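This document starts with one chain, in the form predicted on its own, laid out as structure tokens.
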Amino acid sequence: MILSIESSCDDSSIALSNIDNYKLLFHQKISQDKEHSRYGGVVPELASRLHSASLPRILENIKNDGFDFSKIKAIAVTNEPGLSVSLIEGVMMAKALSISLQIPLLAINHLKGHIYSLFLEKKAIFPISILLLSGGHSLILEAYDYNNIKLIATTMDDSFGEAFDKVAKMLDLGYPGGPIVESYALNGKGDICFPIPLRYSNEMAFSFSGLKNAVRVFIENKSLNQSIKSEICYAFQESAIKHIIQKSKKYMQYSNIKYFGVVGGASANKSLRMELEKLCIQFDKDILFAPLEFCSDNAAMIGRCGIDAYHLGEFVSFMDLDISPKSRF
């Protein structure tokens, strides 16, 4: 088995997964949603604090479960991108289980772990094109194997999911703001238009900033009741939504690959994966999507990531395990 570590942000999570056939044989995530609601957006401190709470009791439900510690092979542990207080917590357990262990250690990108939520409990499939969003990345990734990924398109400033908390946010709604303006957006019925980010621009990037800043200025000095609040998470979806497929349609004029998968905590977003659907049927790709309940960070998806990096013998070690906020891809 593979023991396997996410902290990257405000999920605590660990999963056990099989080397040989990728099953995944336990997984538990433990969410901070409510602890840092109050304040509108992930607190990193909080956070870090959480996960020394969380991690190891996650750990005494696997020891309670039965499972045998001495058929762990190797610690799959995130060790960036992400909130450099979280980071620690994930790579400071996994380091101190290597030890008592005496296994090594496998350094996961948590980008690249989410690639392979697309593959959990079965073989990768490569070349493939990757639409990642989530609350801290917009991106269009070119992979062809585990070791060969190509960046295409960033955000040039706010992520996709970021720009959802941030409208929630401005609107009081909560956090985290993606699933509740998703739902607010049900009741709109498209009486405000919002602009679409780049759309007369042949640059293969993407940008909420502007958009963002649309939708505060339409809200200053207004009285805003639940309808008006619905009209403005629906011009606001439908607006960031028609962004994501114009530059993602930009991207498939040129891309020969098959393969289209889209991974991402606000990847979830039912009208998103709606449209990508008839975009994908509009240029004959085949559209995978993450499971929803693997779209969020999970540890699961860094142990199917970490079973093919096991194989590649992507050791790294003790001294050598660090972390980097950002990504080295």
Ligand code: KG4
The other form holds:
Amino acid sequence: MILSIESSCDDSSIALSNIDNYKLLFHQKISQDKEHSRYGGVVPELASRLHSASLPRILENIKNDGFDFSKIKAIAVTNEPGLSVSLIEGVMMAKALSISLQIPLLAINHLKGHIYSLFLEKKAIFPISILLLSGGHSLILEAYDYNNIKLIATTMDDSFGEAFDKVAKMLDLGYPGGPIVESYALNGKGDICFPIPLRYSNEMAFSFSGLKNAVRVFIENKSLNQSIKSEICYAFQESAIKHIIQKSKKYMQYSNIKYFGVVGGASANKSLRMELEKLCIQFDKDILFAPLEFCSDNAAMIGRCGIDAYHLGEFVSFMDLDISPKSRF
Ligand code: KG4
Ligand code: ZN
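Take the protein just shown as the form predicted on its own and give its structure as the form predicted in complex with the named molecule.
Expanding to the full complex; the earlier chain stays at the top.
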């Protein structure tokens, strides 16, 4: 088995995966949404303290479930990108387990982990185009194999999920904003609209700060009732998704890669999924999503990624394992 640990932001999670048949044997995640909600975003110091309490609790549950720790052959841990004080908690636990169990470490890039959420309990598919939409990133990537991932497009400012979080904060709806804005949007009728970012630009890039600002300007000096909040959420979501669709379409016009995978916490958005499905039919692409439960941060995807790292012998020494707030691939 591989034991995997994820603590890059505000989810503490540990999983056990079978190295030979990819089966997920154990998975638990303790989310901190409730604790951060009153601040309208993640408070790093609070996240760190909560990880240091939650990770040992999950480990205790693994022990209580009767798993034999001598069958664990490696520890896979997210070491980048993320909040430094959060990443450190997982990495410290990984190092402690590696010493006590005398087994090697695997350093897993969180974004690569999201890609592998498509391959839970199965073999990886390459080459594959990836649309990664999360709280920290909005990317189009081309993955050719474990170590060959090409960046096609990124955001010039905010990320897709982050824009949902900020709009939710402006409307005082709570955190994380994505699912809340999505549910408010269900009651919108389309009475207002916001501009679509980079609509007339040829650039292969995303941008959400202008759209976010359009929402901010619209709500200035307005009293906001439930119905106007729904209209704002509807109009914001509509523009954000149209932007993703326009840039994905631009990409598909020249890409020959058959598979198109959509990953990251924001890939749970149902309207986004529907629009991307239509686009993939139009361009004859096979679309892949992670199971809804594994779109947001989780240790199962880190473990699945860890299995391929294990087979490639990509071990990292105790001394060399460090963290990085930025992605290095
Ligand atoms: O991948 P993830 O769990 O964490 C990061 O790596 O950032 O993504 C979390 C992000 C948050 O910004 C959250 O608001 C957004 O994904 N999100 C959504 C939805 N569900 C989560 N955004 C839009 N629609 C959703 N349904
Ligand atoms: Zn993530």
